[in-house]
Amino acid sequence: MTAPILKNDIFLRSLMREPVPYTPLWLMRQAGRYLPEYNETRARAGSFLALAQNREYACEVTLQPLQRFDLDAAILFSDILTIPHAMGLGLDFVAGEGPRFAHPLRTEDDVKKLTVPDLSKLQYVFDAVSLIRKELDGKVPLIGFAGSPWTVGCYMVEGQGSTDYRMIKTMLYSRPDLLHRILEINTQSTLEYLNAQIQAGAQAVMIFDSWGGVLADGLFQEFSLSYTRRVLDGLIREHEGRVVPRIVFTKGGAQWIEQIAASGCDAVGLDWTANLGQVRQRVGDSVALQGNLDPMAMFGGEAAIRKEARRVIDDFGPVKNGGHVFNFGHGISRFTPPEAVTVLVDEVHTYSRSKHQA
C-alpha cells in the first residue's frame, strides 16, 4: 500500500534542521489522563494493558489529542515496558502505584533465563502503528518509541518505579556482569522492536532514557549511553523514501549533552532544568533540540503559559534552519486543563512564526 502524502512534515524537517515556517510542537504523554475522552476509552477497555494491547483502542487514543489540538506529530500510544512484559516478567498496572512486575530480576538465575522476546508477542504494537498511520491519512507524522536499555532495566530489576534505585545500583556495583547481560539483551530487543515499528510505519523514533540522570558520571556512559548508542547504530535509517529521525531524551542529562549529541541521534530532548541557548552553543547545532517547558507551567494561567512558551522559544535563539521542536521537559500532568494546552499550542505556533520570519 502506498503511503499517503504527508500534509504537515514540519516536525520531521525541524528534526533534520531544515527550514521551517514555525517551531513544531508535540507533547510527551499527549494521549493521556488529562483528556476526558482518553479516560472514557480507558474505562471501556477495562485496564491500561487492555487499552495498549488493542490496536483499535490504541489508535483511538493516539488520535484524540490531534482532534482537539493543532499538534505537529502523533506519538504511538503504548508503554516503555512492553518489551519486558513480552519477556515474561508479568507486567501489571496497579491503581495509584503505576507499573509493577510479578517477576523482577533479582538473582543470577533470573538473569541467566532472560532472552530476547519473540517479536510476535509484540505484534499488537506494530498492528497499532499500521492502523494509526492509515487513520492519520498523512495529517502529521507518527512517532514510535521505546525506553532505553538502562531505563527499562531499572524497572526490570526494581520491579516497579523507584526513588533510590537501590536494587539496580546494588547489582551495578556488586555484579556488573549481570547488569551488562540484562542491558545486552535489552539492547537487542529494543533495536528489533524499534525497527519493526519503523517497518510498520513510524516516521520518527524516540528513545526515552528517563532514568539515565540517576547515574554517576562515568557510570552513565558505561551503563546507559553506550547501550543507547548501539540501538541508534542499528536503526533503519530510511523508510518510505525518507530519513527516519532519531530522538534521545535523557532526563537529567544536560551535563552530558555533548556526548549524547555525538551518540548518533538527530535530536536531543532536554528537561526544564537546561537552558536551550546554552545547550545549543555547546553542541553547535550538530543536532536538533527538543523541549523544554516545565509541565507545571500549565497551571499558571493563560498569561504565564504564553510567557513561558515565549521564554523557551527565545532561549533557543535565532532560527535559520529549524532545529527546535517545542515540547515539555517531561510528560504532561494528568491534572492539566485541556484548555491550557489550547493556549500553549496557539502561543508556540503564533510567536515562533514571528521568530522564523525575522
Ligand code: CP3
Contents of the next structure:
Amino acid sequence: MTAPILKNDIFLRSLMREPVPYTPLWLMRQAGRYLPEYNETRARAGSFLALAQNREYACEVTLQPLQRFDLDAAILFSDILTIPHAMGLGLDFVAGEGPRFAHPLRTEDDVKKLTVPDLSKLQYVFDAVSLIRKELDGKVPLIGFAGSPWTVGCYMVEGQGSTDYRMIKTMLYSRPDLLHRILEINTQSTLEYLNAQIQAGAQAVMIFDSWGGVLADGLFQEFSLSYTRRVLDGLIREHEGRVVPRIVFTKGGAQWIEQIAASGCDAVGLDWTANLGQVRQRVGDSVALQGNLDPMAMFGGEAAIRKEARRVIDDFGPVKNGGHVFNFGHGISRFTPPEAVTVLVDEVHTYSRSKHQA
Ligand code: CP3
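Taking the form predicted alone as the starting point, write out the structure of the form predicted in complex with the ligand.
Then the entire complex follows, led off by the chain already shown.
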C-alpha cells in the first residue's frame, strides 16, 4: 500500500534544513486536558491508560488539536511510560497526581529481573500509529516518540514523579552498576520501540529527555546522553523513501548543546531559558532547533502571546534553509485557554513569513 502524498511537509523540511515559506509549529502535549473534547473522550475511555491503549481513542485525540488549529505536525497520543508498563512495573495514573508504578525498581533483585519487553505488548501503540496515518491522509506528518533511557529510568526507580530524584540518585552514587543495567535495558527497549513506530508510519521521532537537566555535568553525559546517542545510532534512517528526522529534547540541557547536537540527531529541542540566536551561533547549521516559548506566556493575553512569539522568531534570526520548528519549551499547561493557541498559531505563521527567504 502506498502512502498518500504529504500535503504539508514544511515541518520535515525545516528539520532537515531545507528552504520553507514560514516557521512550522506544533506543541508539546498538544492533545491534552486543555481541550474540552480531549476530556470528553478521556471520560468515555474511563482512564488515561484506557485512552492510550485503544487505537480508535488514541487516534481520535491525536487528531483533535489539528481539527481546531492549523498545526504543522501531529504527535502520536501515548506516553513515555508505556515501555516500563510493558516491562511489568504496573503503571497507573492517579487522578490529579500523575503517573505511579506499583513495582518500582529499588533492590538489586528488582533490577536483575528486569528484561526488554516483548514488543507485542506494545502492539497497541503501533496499531495507533498505522490508524492515525490512515486518518491523517497526508494532511501533516506524524511524530512518534519515546522517553530517553534516563528519563524513563527516573520514573522506574522513583516510582512516580520527583522533585529531588533522591531514589535514582542514591542508586547512581551508590550502585552505578545497577543503574547502568537499567539504562542498558531501556536503551534496547527504546530502540526497538521507536523502530517499530517508524515501521508503522511515524515520519519523525522525538526523544524526551525531560529530566536530563537534573544531572551534574559529567554525569549527564555518562547516564543520559551516551544512552540517547545509542538509541539514535540504531534508528532506521529512511522509511517510505524519506529520511526520518530525529529530535532530542533535554529540558535544562542548553549548557550541553554542542554535545547534544553531535549525538546524531537532526534537531535539538530547547526549553525557554535558552536564547535561540545564541544557541544557533554555538551549533551553526549542524542541527535544527525546536522551541522555545515559555508555555506560561499563554496566560498573558493576546498582545503578550503575539509579542513573545515574535521574540522567539526574532531570536532565532533570519532563515534561509529552515532550521527552526516553533514549539513550547515544555508541555502546554492544562489551564491554557484554547483560544490562546489560535492566536499563537496565527502569529507564528504570519510573522515568520517575513523572515524566510524561500
Ligand atoms: O504531546 C502530545 O500531545 C502527545 C502525548 C504525550 C503525553 N505524554 C500524553 C499525556 C507525550 C509526548 C507525553 C510525554 C511524557 N509523558 C513526558 C515527556 C514530556 C514532558 O512533559 O516532559 C513525561 C515526563 C511523561 C510522563 C507523564 N505522563 C506525566 C508526568 C504525566 C502526568 C502529569 C501531567 O501532565 O498530567 C503523564 C500523563 C499524561 N500523558 C497526560 C497526557 C495528555 C495527562 C493525563 C490525563 O489525561 O490525565
